[in-house]
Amino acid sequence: MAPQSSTESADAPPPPEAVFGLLWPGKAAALAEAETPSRARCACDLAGDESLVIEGDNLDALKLLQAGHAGRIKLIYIDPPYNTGAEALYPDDFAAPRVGRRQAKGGEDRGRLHAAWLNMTYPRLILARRLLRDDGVIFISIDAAELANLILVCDEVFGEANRIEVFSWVRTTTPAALAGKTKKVVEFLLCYERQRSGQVYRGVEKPVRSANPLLNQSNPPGELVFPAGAVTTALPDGAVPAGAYGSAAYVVELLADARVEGGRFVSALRLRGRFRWRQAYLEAQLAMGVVIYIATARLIPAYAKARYGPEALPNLIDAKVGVGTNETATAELRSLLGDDFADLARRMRPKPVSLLSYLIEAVCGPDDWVLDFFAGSGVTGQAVLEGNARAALCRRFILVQSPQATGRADCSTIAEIARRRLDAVVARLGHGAGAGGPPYGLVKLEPA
């Protein structure tokens, strides 16, 4: 590899010819397209602390966004199109011209394919890579049709070691019963950060569904103190005389008479068994908001956790974290839009918004900034607005639509349908005229 000049941008990708991995035609062209100026302008300042929902295109937007918010996002989340050619409300079909007479087949018109997507693409991470925080992390959504060389991409652009996981999420549970070889169930979602951190992303918090025994037959017997007030039971009021208690299996001795109110020892609680932990290890797990139990006359103590904290991200997003499908999110655009959109919302290809609330939560903080540069129908900022409101937290979102046709008169372009699908949430939320208008700024590109 030819080693970096002193007069090269510490942040730009290293020339195509330096390096191992993904090379197509005009790559070069691609990466100079993201170092010249915006075609575009806008009339007001970009660089503000209120949220924004830009309509123009969006490599003008990220190069526009650079001079205010250069190192200032915390989460990037994008659902360009995947190439397919399916039938969208969007472009999804990139085929680049054939050269001259000759007619490209097979394998040649699919490498056209791959290498026009790949140029739409290119600039555009190499900008949003300059817009995340140190600390900041990108998730991108793709099928199996460009996975493979949107890696290699972001490889490149964000750096291999900083690759965290290519998950996979439930796309829908009832796929097409006339598939093919193979009925689509997933759809991936990859995950990059700009500087790989020892950040742990929050998953779902584990419901504490049972209590654990706190005795072990293969201990040596230990006595125990718990404090007054410690243990809750369901034995009644009352007094509960020193001696021999427990089961054939695990012998309890209680050391000093005790007393219970109200369903809880208001006496310490003296016990003597083959205990699990030490006297000081259960003070620990005392301060943490561990709660002991005592069912039964037995005196068999149990312990649970008031709660476990969120879960490491399993690499599966589906049901069981809380996330929903393709079907989901096209119901959701129309209980917001109404069921005149039906068709719309179902062109839309929407995701639904707890798979963006999912992610959200999983790595950001009460303030921090979320970009959304391929916005469709606007779920990423409904997904802050809720979080927000659910919370009261001051997150923003900056969203970038095209105002790409959708062929109605009532809702003539996906940017206005963005920005119908936030007015709904904004007023279903109640932040209304009469609390200051909707809580974000509405920003059109114009030509420079």
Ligand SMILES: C[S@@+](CC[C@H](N)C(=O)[O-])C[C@H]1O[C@@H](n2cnc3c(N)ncnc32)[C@H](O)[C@@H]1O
Second form
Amino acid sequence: MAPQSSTESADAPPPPEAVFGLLWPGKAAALAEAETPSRARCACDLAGDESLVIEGDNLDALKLLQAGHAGRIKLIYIDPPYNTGAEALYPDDFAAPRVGRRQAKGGEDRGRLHAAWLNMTYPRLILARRLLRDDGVIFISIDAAELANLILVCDEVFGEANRIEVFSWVRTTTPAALAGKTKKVVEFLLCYERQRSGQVYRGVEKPVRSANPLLNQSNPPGELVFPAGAVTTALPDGAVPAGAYGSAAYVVELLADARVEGGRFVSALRLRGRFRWRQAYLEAQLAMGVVIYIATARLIPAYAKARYGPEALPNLIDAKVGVGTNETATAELRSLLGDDFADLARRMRPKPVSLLSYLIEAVCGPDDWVLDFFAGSGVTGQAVLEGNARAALCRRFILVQSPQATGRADCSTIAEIARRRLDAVVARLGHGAGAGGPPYGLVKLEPA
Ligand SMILES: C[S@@+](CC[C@H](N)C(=O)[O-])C[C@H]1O[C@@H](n2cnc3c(N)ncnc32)[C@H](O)[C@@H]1O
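Got the form predicted on its own; any chance of the form predicted in complex with this ligand too?
The complete assembly is shown below, putting the previous chain first.
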């Protein structure tokens, strides 16, 4: 390390060239913005115990939520505008000059776009972090347009050491070839913990394989005694005489007569063969609920674990873990709102309920709070309501969505789309959704 010059003191701020991180025009003002009071007010109590849909700007909502919810939220999921300029029901083109897309692709204009998007995102992330519990987790959906910037700004806000993963989510199975160069199959989910801890995320359970062989030709011959009742079988009821069984490759000897009744060996089963297991291990496995199965009269035993525990999350999120795509999500929203809303559902660019359920089940306990402050059509609320109904849980959600106009007279804002979606879900779930009372409250922010 270079020696300190005599003019440097330990308290002096580091020179700009020594600071690692992302700088952009307007950053200082965006930081200050997080500390200014909300420009909106709310006529009712935001600190209660019920789920909420808040209609208003999320910067104001995040400020107003601090009083009652700081350090209370277990999971934040957000799906902000990606700043791609793509056609959507909401603005997705930050500070782009309105003189055509060609200009916006130039270097200086790209810089303006990124800076404006970061100025929107930065104070919201700072405020969001304060709402997380110490063991809270945030997932942020994003695509390649702002991925690099978002990682750097999140590293600053949440700490690089608290960055858990950059997940890839398979967003489509029918990608278009962009200018013949690439097909965009995945987008991303950044995941940070407020304070990195040893908490384990619950993925899906591995399916049970029913036929793991207990014999292995290269093992030395040995004897195993399976206790009476421990071995299930497809053999018919009756006696099974001692003798040589198995196949040319797998020799099995039954050392004492046995008996089958009702799909089970009701006598102890004494077998000799080239087993993978010794007697003590067999007994330990049986005590853990492992199932031993003999399918045919060859008496070759196989085993199946009773259950595998949930797996750690793979960093690819796709159909293999039960999560759908953009196409699934649009169809879900359309089916809840009606065919008349097909175009609106597509332009909403929603996420599938299965994605949100997957994230919620991975980290949340039975009565945790979940926050989504770019709520769009309210998919996060649907996932919480359905999860509660499925397993009689009491998780609560807070959704924030601005009253962005849709251009439709019969459903004039995106916040209204979210309300309609949640009403349709509640109607479908009946009492399961809200344990008797209203499953969520509606709140509108007003100018302060
Ligand atoms: C990508 S969409 C979210 C889609 C959502 N995940 C879903 O599945 O329906 C982003 C949403 O954030 C909303 N939004 C953007 N800026 C906002 C702000 N400042 N306050 C509140 N909502 C905002 C947009 O209107 C849009 O509905």
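This one's a predicted model, so the numbers in the text were calculated from it and none came from an experiment. Under this definition, the rigid core comprises the largest set of C-alpha atoms superposing within 1.5 Å between the forms. Numbering follows the first chain given and starts at 1.
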Practice task
Classify Ser354 as shifted (yes) or not shifted (no) between these two forms, where shifted means its C-alpha moves by 2 Å or more with the rigid core superposed.
Solution key: no
Handout entry: Phe374 C-alpha relocation of at least 2 Å between these two forms, rigid core basis
Key = no
Handout entry: Core-aligned C-alpha movement of Asp343 between these two forms reaching 2 Å
Key = no
